[in-house]
Structure formats: C-alpha cells, structure tokens
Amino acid sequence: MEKLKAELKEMIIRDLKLQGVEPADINDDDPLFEEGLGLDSLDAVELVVLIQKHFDVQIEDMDEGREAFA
C-alpha cells in the first residue's frame, strides 16, 4: 500500500506539474483540492484521465470522481 502512495504523489507532481513539491511534502490525508494541494477542476479532469489511463480504472462520471478523491 506504501508503495501505491508513493508512486500516486509522484504521478500527481510529474503529471500536473507542480512546482517545489515534493511526495513528502504530501500527507496521506491531506486534501488535494482547494486549502489541500491547490488543485482546481481542470486538474481533477486530468486526474481522472491519469488514474484511467496508468490504473486501468473507470470513473463513470465526475460526480463518481470527486467521491473518489475525498
């Protein structure tokens, strides 16, 4: 399950960018949206296109997804 974390923070730093974070600088339950990581709507579509896309899971809808991410 560590391993999953680790890999998660990392895709979510390489894959949106995020400058001057690091995985540590991510707490497992830290939010990723607004006070959280600052995330916005956009990165949470991007968000679902990468966890469908390296997870091979399905996110139905983005009600499904924010679900998913609290």
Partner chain sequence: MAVTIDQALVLESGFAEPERLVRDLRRADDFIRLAVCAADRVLAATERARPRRIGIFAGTAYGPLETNFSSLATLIDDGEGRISPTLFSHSVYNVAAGYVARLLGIMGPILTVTTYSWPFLIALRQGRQAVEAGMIDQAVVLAVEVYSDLLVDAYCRLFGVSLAPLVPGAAAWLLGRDGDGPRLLSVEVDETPCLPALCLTREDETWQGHGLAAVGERHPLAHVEVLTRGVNDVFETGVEWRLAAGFGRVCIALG
Contents of the next structure:
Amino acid sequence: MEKLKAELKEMIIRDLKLQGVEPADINDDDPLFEEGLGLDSLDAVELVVLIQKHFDVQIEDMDEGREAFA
Amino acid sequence: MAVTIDQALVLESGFAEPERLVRDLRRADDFIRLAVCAADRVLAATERARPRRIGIFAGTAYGPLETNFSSLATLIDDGEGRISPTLFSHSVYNVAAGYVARLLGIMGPILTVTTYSWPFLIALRQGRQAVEAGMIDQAVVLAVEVYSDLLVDAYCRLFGVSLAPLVPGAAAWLLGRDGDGPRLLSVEVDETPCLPALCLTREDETWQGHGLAAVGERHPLAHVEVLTRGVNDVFETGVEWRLAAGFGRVCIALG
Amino acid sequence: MGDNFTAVISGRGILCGAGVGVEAVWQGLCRGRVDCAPVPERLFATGLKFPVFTCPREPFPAAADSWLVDGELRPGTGRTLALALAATVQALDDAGIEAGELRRARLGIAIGTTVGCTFHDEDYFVAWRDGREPDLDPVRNFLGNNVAQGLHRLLGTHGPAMVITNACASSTDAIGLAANWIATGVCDLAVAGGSDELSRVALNGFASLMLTSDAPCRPFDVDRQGLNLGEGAAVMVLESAERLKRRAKAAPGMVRGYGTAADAWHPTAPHPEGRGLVNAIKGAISAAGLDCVPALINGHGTGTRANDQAETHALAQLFDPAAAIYLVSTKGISGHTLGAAGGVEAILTLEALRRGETPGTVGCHTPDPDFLFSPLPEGEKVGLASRIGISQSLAFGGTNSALVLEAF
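Just the form predicted on its own so far, so send over the form predicted in complex with its partner chain.
Below is the whole assembly, all chains and molecules, this chain first.
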C-alpha cells in the first residue's frame, strides 16, 4: 500500500506537471482539488486516464470518479 | 481617429518565461508559451486599456502541430478511451489565444485564423478593423509557429532539400488608437496569384533591405520578421509595404 | 455596426445528421427525429460506442459538379472540405447565384472548423515515427485542404479567404466577421459558416474529457449526461441590401449584430457564471442597436453539466426569465458539430424566426430546476413575439460568440 501511495504521488507530480512539489509535500489525505493541490477539472480527467493506463483499471463515470477523488 | 502600431516585436524560441507565469504554464506547449510570452512583452511597455477593450488576433499556418501529434500518439500507444485529455484539448488551434486571454487578463474578442497565406497579415487586417470600428481600443496581433519534426521531414522530402527553413517563433504587434507609433492606414490583401516579391516603397523610390530575400522562402514567419524590423528600424512616414507571394499580394500603408 | 450594418442573408445551405437542406433539417427538428448511432465503419474504425450524428457517405452530390471549375472533385479532397462545398453550393442555389456571376464577384469566404485543419493521418504518422518514408500524398492533401482556400480553388472564385479556428465558436465568428466584411465593403458577396468531419481523435478526446454521453444527448435536462458529436456543414450567403435589390431577389433575413468576448478563465471549462458569454451577447445587441428584445435564443446547449449551467446563468443576467423569450438547443437532432455548430444553429434560428414559431429542445424532458433561465422543453411549440433572435456559441479556450439575427 505504501508503495502504491508513493507511485501515485510521483505520477501526479510528474504527469500533471506540478511545479515545485515533492512527493513528501503531499499528505495521504490532502485534497487534490482547489485548496489542496490546486488541481482543476482538466487535471481530474487526466488523472482518470493516467490511473486507467498505469494501473489497468476502468473508471466509467465521472460522478463516481469525483467521489473517489474527493 | 487613427489606428497605430504602438509596439512590435519578434520572439524566437529559447526565450525566458516571466517567473509569475511559470505555474500557469505548467501544461502549456511551445505554441502556447511563445504566444503568451510575446503578448506579455508587447503589452508590458504600454499603458493598457480595460480588459474588455483589448482583443487578441492570432494567425498561424500550422497551429499546435507538435501537440496534435503527441495527442495522436497517446491514442495510438495507449488505446481508445485513453487519449490524454490535456494533450487533446491543447491541440485545438485557439488554445494559445485562450491562454493569452486568461493569463494576461484580456476579455475582449479573441480570434484565431489558420491559413498558409499571410496568417499574420490576415489577423492584422481583422485586428485593425476591430480597433477602427471602435469595438476595442487595443489589439494584440500574434503570429505563432512551432511546426513539428514530421512536418520538417515532409518539407525536406517534398522540396528535395536537407534543411527546412522552418524556425519556430512568434511575433506580436500592439495596435492602439491614436498612439505614438506609426499609423496603420490600411492592410489590403489581393488574393490573385502572382510572382513573389517584397519591397518597401516611398513615393517612387523602392528599397529592398537584406533579409527581405527570406520572404521568398516558404517560411510563414519570414515576412512577419521583416515587417517587424521595418516598424522598428526603418519607419518613415508615407511608406508602403508591398508583399507578393504565389498566393497573392498585400499592400500595407503607413502614415 | 449599428444602423449601417447591413449584411443580408440571401442563401442558406446545411447538412448534418438531421438531414440535407433547410427544409429537411427543420422538419427533423419539428418531429424530434433523433438519428444517431455508433460511428459507422465507413468513417473510421473505433471501439467507442458513443452515438454520433453523420452525413451522407458522399456529401457532395455529383449533380453539383457543374459548380466546380475543374468539372469534378479530385481524389484527396478532404471530407471537411467536401462537406463545406456541399453546403456552399446549396446556399448559392438558394440565393439564386450562378457560377459565372460568382466568379466575377469579389467573394469573401469565411469558414470555421476544428478538425478540418489538423493532420490526422494515422498511417502516415505511425510509418514516419517508425523511421519509414511514407508516400507524401497525405501531407499534400493536408496542405491542400485549407477549407476557405480550397473552396476558392474548387469554385474558381477569388477574394478574401479566412479559416477561423476558434474551436466550437468558429462558425458563429465566421458569420459575424463576414457580415463585417460586407458592411465595410471588403467583398461584394460572402460565403460564411462552418464545416467539420468526425475524427477518431476528436471522438476519443471528448470521451477522455468525459463530456460524451452514452445515449442521445439531453440539452438543458436535469439528467443530461454529456454531448454527442456530429459531422456537418452549414453556410450562409451574405451580401449588401443594395446588391440584393439590384438583382431583385427576396431574402430570408439578415445579420443584425455580432459580439464576441473571452472568458479569461480556463482552457476547457466555461466560466461558471458565463462571464464572457454575457459580454458577447451585450456586444451583439449593442451592434444591432436593438429596439426590441429577442424572442428566441438558440443556445449552445451541448448537454454537458458545465455548459448548460454557465449558459443559463449568463442569460438570467441579461433577460427577464418571465418575459416571452424562449431558450432552445437544437443539438438533440444534430449533435455537436463543433466548427459547424454555430452555422447549423444560426440557420435553424433564422428558420424559426421566419416561421414565427419554435419547437422545444429535443432531448430536454425535465428542465434542470437549478437553472436561473428555463429552456423550452421537448414536445412544446410556441409562437414567437418578434422576428429577432440570438444564436450563441461557447468554446474551448474561453471564446464566446453571439449573433443577432432578424427574419424578414
């Protein structure tokens, strides 16, 4: 689980091209959007595609997606 | 009222982005960066009109072609349903003008035109018309090209050359009402095919500076660079610029 | 613009998933005919099953070949250009203009597109990336398919050519800017509108953005799930009132005003309160110098959560929700035709104004109660109190554009 968390954090920083953020800066329960990491709706859908690609899972519905990310 | 060219500059790739824009440009490709930085510079030196009174008029021949291919690559490599939404949305041609509006706080008209024939001058004509009609007080007119490796390769094979004259870059002109710069009296485009030529004329004199020869090449930014240099270095009242290429003539009158 | 702004609409041409020609598309709208299905094999192979709206296999009829200066359409003519050509000759026929007259005039061509100017030849791209030297025809076709220049070349005409690539607002802008050309004498006649074919990249792109619906779209409905893509083209012939008078021709209407404004907000999402759209509509109304309120607003109404919310929010800031101003979306019968959408919708707006009535929004059964401005739902049909309407578009990049149209 720790390994998965670390992989996720690295993927978020690398593939969403976050500037000046290190994996250690992200707490496990930090919100991703707005006041948290400052991600927006375009990052949200990019993240869905990234997770599908890297972890070979399907996320079908954005409302479901939003809840999973909230 | 006169429409004036208050600033004009050319930006080549390898420029430094202003620190304050770095965070907002995290997803941006070179097509966007060139446009944003050129517009930022051209606006910096002049007093700005209100956000709704400034417009953006961008002309491009090839648009964000490299991102178009990056986006296509994610579709081909990762499979259907997995194209990158960021790359896809950043491969739309008006993405650069949209970024300029957002990052520089411009809320007037934003227009992107795509053509192989004088993209910058078609945008210039529209920007001039909008200022003259009183729709806006300032127009940021942009030319942006980034090309792509695929295009460079195709160019070389099409024309049998080893080096394509396709150098990425951008140019920005700021048009204003009754500003300090030269008056832009008219931009007339005649699309009748003709032999390529370029000169600056004043009364009956004709002047051809070095660098003008570059226009004969198939490089959509070459004429913009020459004209920008003309605005900044060799401006005199009563000058007419005449450009001609295989696809038509343009006459730009300054006063 | 104001009082001197006289760009008369003398002809209209349209093809989209709802049919070919103004009459067919209008009848489809009145009957609420929804003819969409997963992408047919003849367009491209895809595993995505989202329904789309399509045009005939050969959009340009051989019977119209006499319009072409070369007598026939060359192989390698892109589908977006062929769609645009089909809509253009329809509009010219409707305007009663013949090829000879057209070639003598200074003709402005302003066409909006999104897909029509990109290079999407996957075979070429893959071969090139693998280090091979694929045949250059796809590149030649890419360079030869600029829609506005292509139309001039195919029709043998001359004059200003402009392809507007303002994403989904492109053809609204094309019509507005061409109307300005007519008003300021840049050209005698103008052909203005938009065209877009479907592409595998665009379908996947909208799917990845999670904006596509699995079922026929439901613009403005409380249960809307996204948009359906469609292909299509729509073109208007514009000219001055004087010119039209000289050739003693009746016209269906005119472009009264055009406004456009940036959101300055986000690359893909509209400003939640429709900031730029409010400014665009204000600009169009001020250009039109309207002395009466519009009776009809043909919204962008894609059926996505964000668009429909932003759009109705904007309208509530401008118009009294209790007034007899009807908001509809026509995307339920055409899908979202991207670069052609503004043209398709301007033509349908004018047709409704001309007939003095509008059917409700196909696909909208229960208007979202959160909206501050309510749409006219499917199944209703109302008379219009004036002959003035607005057709509006919102786009990626934060472009918002609006046309004020008047039927004669």
